[in-house]
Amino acid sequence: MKQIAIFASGNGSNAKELIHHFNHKNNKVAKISLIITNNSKAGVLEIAKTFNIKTVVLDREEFYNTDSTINILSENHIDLILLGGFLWLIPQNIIKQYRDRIINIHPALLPKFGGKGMHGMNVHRAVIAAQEKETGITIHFVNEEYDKGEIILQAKCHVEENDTAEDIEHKVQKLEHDYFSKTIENLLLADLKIIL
């Protein structure tokens, strides 16, 4: 049974889906055992409380200038880190310790609409401004740069002429919920690239 930590900064809709998927009594592949956030008011903390999952609120100074986060991950026997709307760049020490074991979900078809500041509604507004005909999600490994790691899976949806950023958000969120948990489980079952 692999132990998973979720890093999230917001309301945690992806975290909730992942918890439903992996912490179900019939799932023997992995378990969400830790939620880490950089936002003490994040909705994901309430989700964690509901499901009785341990939480940690990160201090920026400690996160970037110490090994305290690695120590927390180690103490909790974490095998895999999933980013679900986590807005800080992962520092080198964590990347090095968890090489090929940190996976992000991005609300666009990378390499388009990626990079610093490209998250949530910022992405969907940029998709509309660029008059894109399709958008979607990218599940990818995390490296030292925002949204530049190797792509694992992409899923697409159409952008209609009259779609608002909110319309796109709903379509993309559905893709996230449909694909993220299943993709992670398939990776763990196949042991593809993830050296655990």
Given for the second form:
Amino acid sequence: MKQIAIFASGNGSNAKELIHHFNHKNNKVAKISLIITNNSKAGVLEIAKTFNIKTVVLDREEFYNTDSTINILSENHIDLILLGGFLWLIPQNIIKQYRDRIINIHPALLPKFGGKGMHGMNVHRAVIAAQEKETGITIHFVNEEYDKGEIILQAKCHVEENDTAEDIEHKVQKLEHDYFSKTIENLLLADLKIIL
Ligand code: GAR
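Which structure goes with the form predicted in complex with glycinamide ribonucleotide (GAR), now that we have seen the form predicted alone?
Expanding to the full complex; the earlier chain stays at the top.
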């Protein structure tokens, strides 16, 4: 059974879906055993509490200048890191230690609408401003640059003329909840690029 850590900064709806999927007694593939956040007020902490999952709130200075996060990950035997709306760039030491074992979900069709500052509603507003006819999600490996790692899966939805950023958020969120857990499970089962 593989051990997964989720890094999240916000509401944690993706974390909740992942927990429902993996921490089910019939699932023998993996388990969400740690939730890490940079935000002590993040909704994801409440979700973790409900499901009795260990949490860590990061200190920015320690995160970027020490190996403390790597130590926490290894003490908890973490095999795979999933980013579900995590807003800090992952530092080099963690990328190196977990190369091809960190996966992000992004709320747009990369390489469009990616990069620093492109998260959540900012992305959906930019999609409307650019008059895109479609948008979607990208599940991808994480490397040293924001949103630049190899793409694993994309799924699309239509943008209608009258759609607001909130309408797009709902459509994209539905895609995220439909695809994130299944994609991770398939990767783990196929043992594709993830060397565990
Ligand atoms: C998700 O839509 C995720 O794709 C996005 O943050 C949201 C988190 O929602 N991530 C990014 O924008 C990363 N650049 P959640 O807290 O409800 O899971």
